[in-house]
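Presented below, as C-alpha cells, is a lone chain in the form predicted alone.
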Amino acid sequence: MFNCFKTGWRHLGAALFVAGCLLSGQVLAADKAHVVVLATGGTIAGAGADAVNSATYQAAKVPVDKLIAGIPELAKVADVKGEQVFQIASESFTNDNLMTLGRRVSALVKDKGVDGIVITHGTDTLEETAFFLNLVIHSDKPIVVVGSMRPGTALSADGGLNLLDAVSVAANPESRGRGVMVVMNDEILSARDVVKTINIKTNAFASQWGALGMIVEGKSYWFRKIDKKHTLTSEFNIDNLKELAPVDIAYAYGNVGAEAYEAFAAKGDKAIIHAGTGNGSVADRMVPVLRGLQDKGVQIIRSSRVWGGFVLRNAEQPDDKYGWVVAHDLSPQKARILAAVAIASGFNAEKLQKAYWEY
C-alpha cells in the first residue's frame, strides 16, 4: 500500500493523488469531520489513588488536552479540538454554568468549520445539562454529551471508549437533526428521555422509551427518532435568554410538611416542582398550601418521584380548577429545567402546560 502523504504531489497529479488516497483506504485530513470537545470536568476527567478505585476518586482532575491525547484513535475518526469550559464535578453545576455552556455551544454551532460538538460532563447532572441544550440550541448539528462511571485510572475504565463513541456519533452526518444526544455504554440516548438509574455501574444510563441507537466498533446503528420538539423546532433560544427563572424541587414523602414549599416561595421562586408520589399525588394537608402559593403567583407543577412516572392531568388532583401544571413523563429534574427556561421566556401556566406536552 503506497503512502499518500509521502509520495503526494511529487509523483502524482492532483486527481491521481486523491484517487490513490481513497483507493488505499486513507482519509485526507480535509475530509474528516471537525469536532470540538467541550470539557466541563466530572468522573471522565477523574483520577483515583489506585487502579481498584472505581467508585472512590477525585472528579475533574484531568484537563481536556490530556483526555484527547490519551485516545489516539480519535484522530482516525475526526479532526478533534479540545476546549476547557469548566473543571468541576457536575453536582456543583448551577444555572449560570448552564447558561455559559449553552452560549458557547450556540456560538460553535454557528461556525461553518465545526461539524459536531461533544461535551464531557459529570454523570450526576448530565441528563439535566443535555436536556437544557436540547431545548435552547438552534442547530441540527450533532451535539453529544458524554461521561463515564469510572475514572480513567481504574481497571475497566469506561471513559475512553465512551468518548471515542461520542466523537464517532458527533462526526457522523446521519446524527444531524436528532436533537441533543447522550452516549454512554455503547448506547445513543435522547437528551429528553435519558436518566441516571444507578451510581456504581457502567450501564447506569437508560431511557424509559428506549435508545435512539447504539455504537459497535465506531459504527452507529439507529432505531428510532424523537417525536417531540427540540433544537431547531424549539420555541426557546439561548441567544434570547438572559437568565433562567428560579425554580426548585420539593420532594414528597409520608409526613411531608409545608416548610420546603413555603421557603422556596419566600426566596422568590417562580415555580415549584412537586416531586409527588405515584401519579404526582399531593397529600390532603398539602393541597391548601399549594393552592395558596399558586394564588400568590408561584406556578405549581406536579411531577412524579417514580422513575418512568407519567403524571396525568386532572387525575389525583383537579388541575384545571387549581391552575396547576403537570410535567407529563418528565422527571422532576427535567421538569425544573423546562420550567426555568419557559418561565424565563414569558410562559404563563397555560403555555407552560402546552410545553410539557410538546417537549
Contents of the next structure:
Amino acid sequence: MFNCFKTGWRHLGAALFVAGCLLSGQVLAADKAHVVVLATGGTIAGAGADAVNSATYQAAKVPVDKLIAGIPELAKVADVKGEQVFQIASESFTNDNLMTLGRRVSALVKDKGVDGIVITHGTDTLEETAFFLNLVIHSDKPIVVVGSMRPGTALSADGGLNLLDAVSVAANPESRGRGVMVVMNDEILSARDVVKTINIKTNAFASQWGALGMIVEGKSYWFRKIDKKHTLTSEFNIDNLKELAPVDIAYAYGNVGAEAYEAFAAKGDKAIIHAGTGNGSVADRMVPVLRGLQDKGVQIIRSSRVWGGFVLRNAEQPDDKYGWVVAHDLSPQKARILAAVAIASGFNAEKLQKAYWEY
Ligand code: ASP
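Given the form predicted alone above, produce the structure of the same protein in the form predicted together with aspartic acid.
Up next: the whole complex, starting with the chain shown before.
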C-alpha cells in the first residue's frame, strides 16, 4: 500500500516534469525528429574576404559540420546529423551528381531512423535538383532543399535562418506528402514550380502559382497543396534508373540559327528542349530544321524562355502534325529534367506529353 502510494507520487512527479519541459518549450531528446542534412556546397557554404563582400566570395568552402555547429538553435528543433555529399557550386552540377544525390536520398528515406532530409545547395541550379528529387524519390517524408544568397561571412547573411527554417520544415510531420520543397527567405515553395528570379537579392525565389506556405518564428503556416504528381504518386523511381537520358536546351532569339540544335543532335541527344520565344514559338526558317531532327528520332520539346504562363499545344505550331511535345508551365531547365527522367524510364512522345501535363 505504502509502495503503491510512493510509486503513484513518482509517476505524478515524472508527468509534471515532462509537462514542465514541454510547457517551457523544451522537447525531450527522444521526441525530437531525426533530420539528416546532406551538404552539396553553394553560397550557403561560401566564404568571402570581408563582411561587405556579399557578392564577391567563394562558394562551397565551409564543411557541413561547421555549418551545423554555427547554428546552435538547430538542436532545439531536431536531432541533426550532417553528411557532405559534394562541395561544389551548383552551376557545376552534372547528371551524375543528380544520380549520386538521388540515390543517397532514396537510401535515407528508407531508414526508419530518419524523419526528414535537408539538402544544402547552391541557388543557381537548386530548382533543377529539387524537381529531380520530386520526380524520383518514393517517400512522403519531408525533403527540403535550401540555399542562401549571401555567404555566411556577409553582414545580414541569410543562410543561418534559411537552414534553421529548412530543418524545422523537415522535422515537422505536417510537411509530409507535400512533395519536395524549397525553403528560402521565410517561404516554402514547391520544387515543381519554384524559380530563381534574381541573382542579387535575398528574395530570389518565387513561383508563379504562389508559395505553399511560410515559416515565421520557426512555425510553418500552410496555404496550398500541389495538384500534381510527385514523390509517392510519381511513375519514376531512382531505384529503377541507371542514368539520365541525354537532353539539352537550345535557346531561341531573333536571328537564331540551326547550329546548336544540330550539334546537340550530332552528340546523341534523345530530345532537345526548345527554349522558345513567347508561346514556345519557332522561327519560320527553323521549322524545317526542327522537323528534320524529329524525323531522325530527336524529340523536340517546345518550352518558353518567358518565366510565367505556359506553352499551349497546337498553338503557334501544329504539334500533333509534327510529333512535337510541349513542356506546359515547366521552365526549359525543369523541362530538361523531366525529359531526361521520362525518356530514361522508357516514355515515348505520347507518354512524355502526358507527363508534362501531370507533373
Ligand atoms: N553560384 C552559386 C551556386 O549556385 C550561387 C549560390 O549558391 O547562390 O552554387
